[in-house]
Amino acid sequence: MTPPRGEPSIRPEFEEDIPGIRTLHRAAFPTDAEAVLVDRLRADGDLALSLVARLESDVVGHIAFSPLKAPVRALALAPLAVTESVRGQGIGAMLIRTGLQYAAEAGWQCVFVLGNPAYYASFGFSVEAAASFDCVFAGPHLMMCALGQDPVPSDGTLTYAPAFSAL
C-alpha cells in the first residue's frame, strides 16, 4: 500500500471504521489480541472512546479508552496503534492529544496506560501517580495522567474492564 497523503482527520469511529479498525490492529501487534480486545469492549459497552486517525479512506490509526472500576473517574488507554507506514509522523500523539482532551471534557479525572514512560510521559503521564495504585498492570509501567484541576485520589484499587482479562 502506498502511503496516503494530506493531513490525518482525528474523530471518534463509526461502525465503518470497525473493519479498518481491526486490521491495523492485526498488523500492528505480534498476535490479534488487542484487535479482539477492542472488538470484546465494543461488545461489552466498555469503549468510553474510541478515536480514528484516517488518511484520505485508511484507518491509519486507532486509539481507544475503557472505564476502569477506582476511587476517581478515570479511563484505561489501551491500545493504541499506527499504521507502520505513516508511523514517526505524529499520528499517534495526535490520537493521545485528542483522546485526552475529549475524556477532560466529559468529565474524567483521569487516565491510566499501561506504557513506554519514556514516550507517555511528554503527554502528562507520570509512573510515580499510578505507583500507589493497586492494580493487576502495577509495576514501572503503569501511568497515571491527571485531567482538569481537582485534586486525583493518590491510591486505591484500579479493575480494568472484563475484556482485559484475556490478555
Ligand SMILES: CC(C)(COP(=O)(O)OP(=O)(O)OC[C@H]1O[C@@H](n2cnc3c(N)ncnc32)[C@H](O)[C@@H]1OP(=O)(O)O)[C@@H](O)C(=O)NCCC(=O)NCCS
The other form holds:
Amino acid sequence: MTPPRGEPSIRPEFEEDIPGIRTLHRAAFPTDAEAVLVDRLRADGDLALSLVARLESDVVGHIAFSPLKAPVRALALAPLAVTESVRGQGIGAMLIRTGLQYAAEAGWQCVFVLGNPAYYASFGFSVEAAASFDCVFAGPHLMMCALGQDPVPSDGTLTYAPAFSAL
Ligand SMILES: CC(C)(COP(=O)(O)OP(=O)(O)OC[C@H]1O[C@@H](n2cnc3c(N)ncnc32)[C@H](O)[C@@H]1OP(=O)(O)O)[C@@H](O)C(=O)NCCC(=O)NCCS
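Return the form predicted together with this ligand of this protein as a structure block, the form predicted on its own having already been given.
To see the whole picture, the full complex is given below, headed by that same chain.
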C-alpha cells in the first residue's frame, strides 16, 4: 500500500517545475494542446500567474492565468489540471482559490474561465456575469469571477493571448 504523502504545497512555478507541468497536462488532457499552450504563454511573456501544487518533489497540480485584452483588468484561467491519482482531494480547489487570491492582490479585477459551471460556481464564477462579453469562447461555459469591490463592466470584448489561437 502506498503511504500517505502529506499535504500538497501551492506556490508559483520555478524553472525546475516546467518538465513536471508539461507531463501533468499531457496526461490530464486528450492531446498535448494544453501543455503546448502553457509553454507558449511562458515563451510569450503571457504567463501572468502560474502556480504548482507539489507533493514532495512531484508536480501534482498546475493552474495558469494569462492577461486578456478587455475593458477591465482581466485574467483568463487556463489550463487547470491535477494528477489523476490525487484528484478529489481538494487540490484543484486549492489552486483556484490561491490563484484568485494572488490575482486580487496583484490588482486584477476579474478572472474569466471556460469550463464546467458545476465545478467553477463554488469559487465565485458566474455564467451570467460573463454572458454579455464578446469573445471566441463566448457561450454557456464562459464564466467570470469578480475579485474585489470595484465595479466590473458587464460587457465588452475579450481577446485572449495569442497562444490561444493555436487551440
Ligand atoms: C478538474 C480537475 C482539475 C479537478 O481537480 P481536483 O483536485 O480533483 O479538484 P477538487 O478535489 O478540488 O474537486 C473535485 C470535485 O470536483 C468535481 N469535478 C471535477 N471535474 C469536474 C467537472 N469538469 N465538472 C464538474 N465537476 C467536476 C469532482 O467530481 C469532485 O467532486 P466531489 O468532491 O463532490 O467528489 C481535475 O479533475 C483534472 O485535472 N481534470 C482533467 C483536466 C481538466 O478537465 N481540467 C479542467 C479544465 S477547465
